[in-house]
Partner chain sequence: MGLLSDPNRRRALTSLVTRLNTPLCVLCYLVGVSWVMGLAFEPFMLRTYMSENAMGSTMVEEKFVFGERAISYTREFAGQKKKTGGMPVDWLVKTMKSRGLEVYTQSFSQILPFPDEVKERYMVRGTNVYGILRAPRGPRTESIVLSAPCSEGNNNNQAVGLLLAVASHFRSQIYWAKDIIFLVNEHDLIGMEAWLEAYHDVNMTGLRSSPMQGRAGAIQAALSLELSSDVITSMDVALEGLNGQLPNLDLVNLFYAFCQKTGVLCTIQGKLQRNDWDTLPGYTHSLSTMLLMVLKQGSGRPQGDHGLFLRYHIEAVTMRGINSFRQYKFDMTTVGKLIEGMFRKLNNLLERFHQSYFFYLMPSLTRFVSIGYYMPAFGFLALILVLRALDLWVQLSDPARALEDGVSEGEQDSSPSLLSLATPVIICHLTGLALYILPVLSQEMAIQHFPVSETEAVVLTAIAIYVAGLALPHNTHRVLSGAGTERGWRSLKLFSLLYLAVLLGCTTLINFSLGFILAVTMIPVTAFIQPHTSSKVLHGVALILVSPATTLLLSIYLYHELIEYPVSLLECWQHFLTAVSQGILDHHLYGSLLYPLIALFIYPCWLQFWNIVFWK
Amino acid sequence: MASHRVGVAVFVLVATAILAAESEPNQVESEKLQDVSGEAVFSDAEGGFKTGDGASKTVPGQAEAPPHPVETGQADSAGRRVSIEVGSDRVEQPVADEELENLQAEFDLQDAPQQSEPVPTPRDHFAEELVIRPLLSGDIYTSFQFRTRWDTDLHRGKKVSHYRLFPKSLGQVISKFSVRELHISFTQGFWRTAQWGQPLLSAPPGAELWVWFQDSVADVDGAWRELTSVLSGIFCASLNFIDSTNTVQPSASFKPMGLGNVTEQRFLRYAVLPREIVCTENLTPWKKLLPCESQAGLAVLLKSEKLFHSSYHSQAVHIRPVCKDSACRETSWELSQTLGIVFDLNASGQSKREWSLFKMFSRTLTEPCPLASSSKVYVDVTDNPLGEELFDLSPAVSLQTQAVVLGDRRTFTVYDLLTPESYGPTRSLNILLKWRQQDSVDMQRPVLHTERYVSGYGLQTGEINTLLYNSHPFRAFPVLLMETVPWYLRLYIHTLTVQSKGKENKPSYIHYLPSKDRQRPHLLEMLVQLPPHSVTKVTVQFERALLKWTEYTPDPNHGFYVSSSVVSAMVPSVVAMDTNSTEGRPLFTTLFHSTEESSYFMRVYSEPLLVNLPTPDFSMPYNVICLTCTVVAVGYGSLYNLLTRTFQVEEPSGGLTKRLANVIRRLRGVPAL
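Show me the structure of that chain alone, the form predicted alone.
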């Protein structure tokens, strides 16, 4: 009871001191000066607090304020005891956790104005961009870029427990499986390079996954199996079907896109599921990785019913280590989420070549993501020079910028979402693009593109044909071609031929890893020099294998998919490439960092193949079962009936005539027959 009274008295004295400080501004000023000079210190770094030293000073030139009790307190977080000095008296008493927190809060309020500690700079940053490029065919290409950078080390011994902008699910995956780089994409449709040009970032149809592991991983295959299962759950995809039969280790086609101190190919795994169907269930977890999800910023445009009503849709996630600054003394983790969409003019049902954000996404932009340090919309107006306008763009803005994209200098109109002027008086940004000409214009063919098809007849043998196009008028350059063929297509590697302009073109490098039935696929990589303005044809023959009846898919007559071939090359650039740091440049120009001024890196994919295999008539077992059951039912049933039936002799009963005669005889009184 006595300790309770002492506690009440202490709190009354504290409240009196606070009221006295509020009523005497001169005394408050003297206490502030006392704190600044370093004589009064407040610290709660170890769970305690203390204020003042029991002395009181006044400002020179001011009247001395009446003395008032000065309290000093100290809390022990381990023993939950508080020691308070009032004047010359010192009292120690145990307190409850709730009372201790309240007491600390009171001292925090008293000393809050005296603190002058700088606000720590956040270690993670988020930026978002939307690139709109009108295609000369009348279609429109939109590319979303979301980038999150985090200045931390996810591979250190101590686990990272606090996540702000970087998604925790991916951070834990990187830390647990010792991932150096991770690249995953989900694509629906095929990019028509000859009609649309080159995309900002290519991806094959279906699902693609390639990962670089740290050199500290002992069992790479085991980590790969577990990683695919975890990613299958994160992205709600069929990545758990990735196994040894569709996984390869490329020797030269895939290099680290970030700071790659690991170049041994045994730490690289690559797999493609060409039949993977991309749907809303894949888009939803992809959007949840964004800091603002789909509630604010550019992500509000990601409406699933509009995105999947398009000719091409590709979403990807790229994680890699990058330099923190230009000196590259420290590294950061970069998460890039990209989404590319092509809206078709005919599929949209529009009679006029007119596009807007509302027509494409059924929504407009009203605000940026509050967590974004940069939020911009770029509209490519390179093909719309002054004096020869092909389309009108509204609202019109004067801010334009130039950037080198895929070896060409492009001009963009920029809408900065962080400035209120971009939204206009309606607080809504709806970019409208209206073509002046209703007919499509032929576009220039890209420098490098590829095609692929299967030839032959019958279901025993066939031939895979790959065409490599070099449209440059006078420059020749090498390309690296990678073919991944399933084990049930048995390649005849001695039939491999490479021809350019009707002549044999001998590859300077060939790496071939034969398949093993039901264990691994074929892997073929070759370095081929493409002459200027030429078409190079690569052919190889194969034989179809006969599968077990349990290895066929539920729809075997649909065919079996073969993943796209991968073509990697350093393509000659029209303008000089910028090899300096990528800081301050648009996000869509930093996907592939250029190391040479005269060329830029490009990776393109061909069409996936659909091959028919010898397929048995799966309806015959059903017919055999039905016929067998019928024979058994008729034959065995008749025999069983004959063996188990009981025969009885019955006297024949009178006919109808006899019964009528007996009725007549009964009426006449004569005895019945």
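Can you switch from the form predicted alone and show the form predicted together with its partner chain instead?
Just this one chain is shown here; partners and other molecules are left out.
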């Protein structure tokens, strides 16, 4: 644990010299992963690795710290455990054992299947969870996560042919293309950081794909091309539009999330398709990857007609290698499927501020997925402390847990779907959230958020502006900004300016790879220190290129997209800012200057841009071609004639009769007239 702290601290310190510190984050990751694979029941609750840094650490810490505000809740839950045990004995279902196991916070599945079928120890297990976070604006954020772990090695020579929970299609992709890590997200909508706070997992609008290949891969570009085609088939998306003109190899912004220490950029590929529209045809194949599909468990809630009646929809698949056990001698594969949705209060056609599972998904929960070793629903009740309650939550459950999520200490109410009590007498769980006030509350601005726009007018030049807001009152922190700009916007890199508070802010690290026409995009990465409570403006001018006429899209007047810029940062934690929260905790916990909560890793995506390029009038190319050719042929020819010749008046040679007479005279041998 100490080494982990050191790891985080080191990362913070060396963030200013990011290249030198390349190996550090990996160390952090791998150590954290050990915790995840070890005992952390709750690390799932915060969305595991997506919110990873520092979060998982707190769980054991809390368990060890009895003088905690939530003490009563935990005691209650302990009491409940007993009663559940009694209950399950009485019911005597085969599932009961599983539940028991689960409540004892053990992921060991050995006992449960033995009762049903005498197979060897399954080497994969599956957990599902749903986090519901009411947003202060009145909207509601729900985040599903389905995680499958498989203790096998897909890369060793032997062919793996027996798949149980892990989807075969993805397993084969991993082994065929020697993928080390794969992250793919499909997002429809833009996460409104300023209104909604931080998402558990951020993603840019459209499709994003980034992959680390094994260092054994010789032809990375070829593998990448094939992989994108295969994935576009699996997810029914136009990922095959990923080619060299929109693929980059970021030098510092993207690090491996799982095991492995190779950070050579040659094996990383990153691409975003901002125009990709996500809909049911992408959701269905995504659901099919789940062990229970959408037949049981949390996945029954995933009905597309409701999911796409929302303000934000983001689905993702993350595959990475993790440690098998705490010794970390062997690796296992972790597949994590996430889905984040924000439901809009105003658009739901209701005046009351009230949310329920049924209202959101038009389904209720009746059973867990039988294959799941853990199935839970967490409701974020941080903004709803006892005494000054903002909303009522029913059915009331006393089981609460705390976790530090993205630098903020959150409290959750937990519904465990593996216990039959959760469903109540109606045998269905419909969590209901009712706000007491009807007015929305303004939320505190998040520490880091961004905004991006194109300025200027006309179709010749323009300027890309990126605003980075640091609303922390006293801490400055560095951020890594990555911009990928298509080649047809020709960046004038000498016009790059970074300004904070009216003064120039020199980036300590700039990596710029200029574009090549029709081959690769611009890649601009820089490390900028954001002063406290400031807006930093990064501007760069560009010129709009005139494309060849076959290069225009079918709807050229719609404009061309520039993908979101990526801001990666170690953000100072809000928890560290708040000194009151340390009351009631052991004094020694605040002795260390840098606690594991002092900063956390965050990735923020800005808006994509829509830029109009000079567009010819395609509606009548035929007319234009004909007219131009005629004008050139007639006009040019005769004008050229007029200009280059000298004209002389010639004596009139006479009429036809004279010519005839001359012919006759020539025949006669007489001189012509």
